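One chain comes next, on its own, written as structure tokens: the form predicted on its own.
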Amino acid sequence: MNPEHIARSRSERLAIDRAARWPVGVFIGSSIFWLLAGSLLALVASIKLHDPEFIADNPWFTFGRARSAHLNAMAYGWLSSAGIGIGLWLLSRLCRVPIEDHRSLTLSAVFWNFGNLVGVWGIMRGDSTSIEWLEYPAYAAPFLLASFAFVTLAAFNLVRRRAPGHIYISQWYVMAGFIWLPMLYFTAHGLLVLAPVQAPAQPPINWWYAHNALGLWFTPIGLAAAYYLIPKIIGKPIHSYYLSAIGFWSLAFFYAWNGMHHLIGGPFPAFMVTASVVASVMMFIPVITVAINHHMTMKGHFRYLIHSPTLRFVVFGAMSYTLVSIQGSTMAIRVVNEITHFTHYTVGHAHLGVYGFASMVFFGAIYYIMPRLLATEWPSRWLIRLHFWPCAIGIAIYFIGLSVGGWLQGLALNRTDAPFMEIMEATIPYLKSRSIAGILMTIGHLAFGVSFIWMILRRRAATSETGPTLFSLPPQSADST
């Protein structure tokens, strides 16, 4: 590559990052606020499971309100805000065109956060809809939908203006997520909140939405980031474009049928439940293709995990995606479901997907994106390590503790001679491990928040000796820009 072409490419990337600075920065910055708020609410809810007297006199912090506020603050405040920012930046970079409507996107970020603020406030004052993943009261939804309309239009505008050339798999995933989420949310909110359908139809719609919010929104953005960042950091193309295409289309086809396996044994048509079970098992196809693609791309380059915190977070998330997806497919099998259903095992599984996969990949992506937006380096390697290790260890304790405790709980619940209170008391040690895990993850989140604020406040340019967000310079390091 000649020097003139290198200079032109660098100038192009700088222009793209400057245009993305405000909209992407506001979405990502606000996501960290919701991450910290959601973490505190999570601790309150977790502690209440083994210590019901904790903040017992305040109705705003009952378990039902704290847990629902936590779930929605993390889903729409942290993950969705971060996902929008990451997705817009990826699209702009891959389309090789700057964001034009950055003012309207910045305004949409304000609307999005106002909707989340109103929604969390509504839940904690007692206005929750009591529909899982849709607990925000009806008056919060218009702000979210209006905001996302701007985001989707901006994404289409980027694709319309894209530079000639190859369409990357990350673009497929980002655009799919930006299309799927408003469709999912508008449909489920309309049928369950605005004009509720008959009661027997509500659980299938609720589970369809809850499952697909993870599989057709957080998963596409997470996989888009992984497909972009892993090759970018190690300086090697993705192993197989054809495998990535198989993974995308099989995800799009099979995941839309998921959710109903959580209603096995319920008063629903057998064909609906069976179709969902089959689709869940067929998810082995996209999961295995993505796992092979990521592993073969990383093969021979695992030493980069020592040097790049971005890669460390992303690879951890990619491995969690494989594990949680395989686990989810096995949980849809009836002989397994009859043990794991209605237990803490399901809670551990859900958190491995939402946190171990999506959140960890988003952390890694933010560590990569922010130095390019602000033209300044993260201020402390120590804070980055303090973020990664407590979070990684915390989610491991969370997942293992609830998986073991939930499995034993399910076996005991299936015994007719086991007193119910004894079964509940036997889960307390595992619930305490959940609180310990939550404290560890909150420590990591606080380190992340401090690091982010410190980065905003100081202005020191990244140097070519380390490259943005590298602990040290790896041998034969990739272009850091």
Partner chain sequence: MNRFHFIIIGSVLTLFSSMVGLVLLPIRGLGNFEAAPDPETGELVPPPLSALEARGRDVYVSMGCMYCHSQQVHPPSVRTDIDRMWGERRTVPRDYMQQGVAQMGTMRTGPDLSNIGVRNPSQDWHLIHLYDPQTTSPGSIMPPYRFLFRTQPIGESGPSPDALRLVDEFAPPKGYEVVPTDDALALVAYLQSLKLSTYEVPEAARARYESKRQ
Second form
Amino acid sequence: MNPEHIARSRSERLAIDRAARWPVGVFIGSSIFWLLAGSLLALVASIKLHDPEFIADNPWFTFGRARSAHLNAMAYGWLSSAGIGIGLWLLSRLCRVPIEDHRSLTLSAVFWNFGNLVGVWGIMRGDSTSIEWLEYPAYAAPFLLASFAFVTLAAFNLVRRRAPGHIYISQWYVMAGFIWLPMLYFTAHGLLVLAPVQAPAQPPINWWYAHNALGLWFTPIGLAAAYYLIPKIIGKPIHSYYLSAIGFWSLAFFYAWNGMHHLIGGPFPAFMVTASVVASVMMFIPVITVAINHHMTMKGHFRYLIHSPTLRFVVFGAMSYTLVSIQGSTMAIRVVNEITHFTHYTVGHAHLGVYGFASMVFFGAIYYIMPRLLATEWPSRWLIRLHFWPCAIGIAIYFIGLSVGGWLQGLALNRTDAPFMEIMEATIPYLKSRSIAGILMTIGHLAFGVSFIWMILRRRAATSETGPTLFSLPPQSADST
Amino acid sequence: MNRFHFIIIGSVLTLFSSMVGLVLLPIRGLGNFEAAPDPETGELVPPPLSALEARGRDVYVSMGCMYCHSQQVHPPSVRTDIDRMWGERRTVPRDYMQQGVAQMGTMRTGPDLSNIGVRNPSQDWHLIHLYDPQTTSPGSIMPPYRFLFRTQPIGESGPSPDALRLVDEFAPPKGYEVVPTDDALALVAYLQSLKLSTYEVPEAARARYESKRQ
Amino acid sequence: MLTAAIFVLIVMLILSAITVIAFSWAAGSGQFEDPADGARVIFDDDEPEGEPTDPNLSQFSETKRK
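The form predicted on its own done, now the form predicted in complex with the partner chain:
First the chain shown before, then all remaining chains and molecules of the complex.
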């Protein structure tokens, strides 16, 4: 290996990471703030569901508002901020050009955070639109849209200047996600909030938006991160590039039609609901391609999970993706939906997706990216363990608790001899298990927050491989082996 | 793949294709309802909301009631809604045309409310239930909405006519009474207006037939 | 609803035709060439294939094992 080529690759990569430091770092830092805020709101909402006297006399925290504030803070504050940062970094790395739009991206981050602050405040104050996944009042949306316009422009700028050569799969996913989200939000916000269509037509549009926010925004960034980080960390390329292409296009085509599976049995034309059910089942195709690809890439390297926390987070997430997607396909089938619709089972499923998959992958990505941005190390191995284990155990308890509780709830709702109050009482132990899970997950998030702040404040330059740290840059001695 | 144009155009087109079925078609087929005459009484249905009821609907939206309560009745082939007296027929799209923001809901932590005005017609019941659900339904996990009420000293002319009849541990301290704010009265008026089974819509004959089919 | 269904069918046929044409062009113009090379672009001379980029995994490095 030619030492000149090695040095040139290294300096190119370091320049890219250096240029990404401020815009990507700011979005990631913001996302962690919202993760913590959203976790507190989550605990409030969860406790209220089995203990209604908890903070009962303050209308700002009433369940209907706390729950929506939590959802939006997590969806737009945590996941979307992290998604923007991670997506921009992936695009910059893979296009092999440094980010140039520092000013517009700084403005974008300010707008994004401001929009979320105003939105969460607005919900708690009582101005929620009461449209699922779009609860931010109309006055918050312009900030989000303006912010995202800058992000999409910055992405186009990277793509336009990209180094010649192959476009890697992660680039397809990130670019598509950066286009899909504004299209979705703009359309839904326009047709449901600004100039609302008549109410009977709103739910299909609502769930077209909400399900696509999951599948055409969070999922692409999560998959982009997994498709880059798994092979990059272990040093082995993705098993089948051809499968990736099939996975991308089948996701794009089928996912977009899933939305009506949230409305099975409701007052809608049968063919619309059926189209969504069919599309939901067809999702097997992209999901299986991703699962095969990741599994075959990891094959022979599973013992790496013992040693690499980043890999652990990302692979946990990738496996959750397969699980939650297969579960989702089954939930669209009528005999299953008859049991699970309207129950806590759906909430468990949703969190396996946004947390077990997206959040865990994003955690892994942030652990990989931050040291490379700051040229410094995570301060403590123990804090990372304190992040991973409570969160992994927490989401497992969450998912199992609400799935069992929700399933039983659904079965009982369908029995004519089960009084409603008894059905509700039977769910309480499972709702309590969810609060316990939430406490564990919040502990993990606090450890993460402490790690992040400590790392930024400490800013010790990466030196050798010794010490308690984990993600130091490959030592200078790579040249001297 | 080595051309971004391909990816970009393809992404836009796939999303547009889904908009045809899930956005444009709903607008065309479900977005243009007008009130129609009830086949039996001739009155326009669904009945419009009064100003008070419309304000109550805004309180319902502001409080996020939809996140625990659905407003959609499913046929017996799918669910036990009709057996639970949540309605006498399945809901049809026209039933929602009065809602500014559709409140169909996707959770049944609490019961469906499409017909709550028929199941619980009493204003008094709704007021004390909202004040504290434990009064009528001990063990309920529904939050109390005491902040929609005012605890005030009883005036010289005696208790106000609006005062809630609260007993035991729910009663205010001696010399005080609990009265509803305008928001509470509006919300209750809205809930009382949810009376799905009291009107027929032109599509109802078919919907009722579907409801009867097992 | 029949007119709606026919409308959807026609639009779907048009979109499917566009998809087929797009894929034919893509395959013809070499969009799907070099699948294996495409997977390798994430590596470079400084972080080559075979080298884990997480120092926790340095024990598995090919160069170190020599």
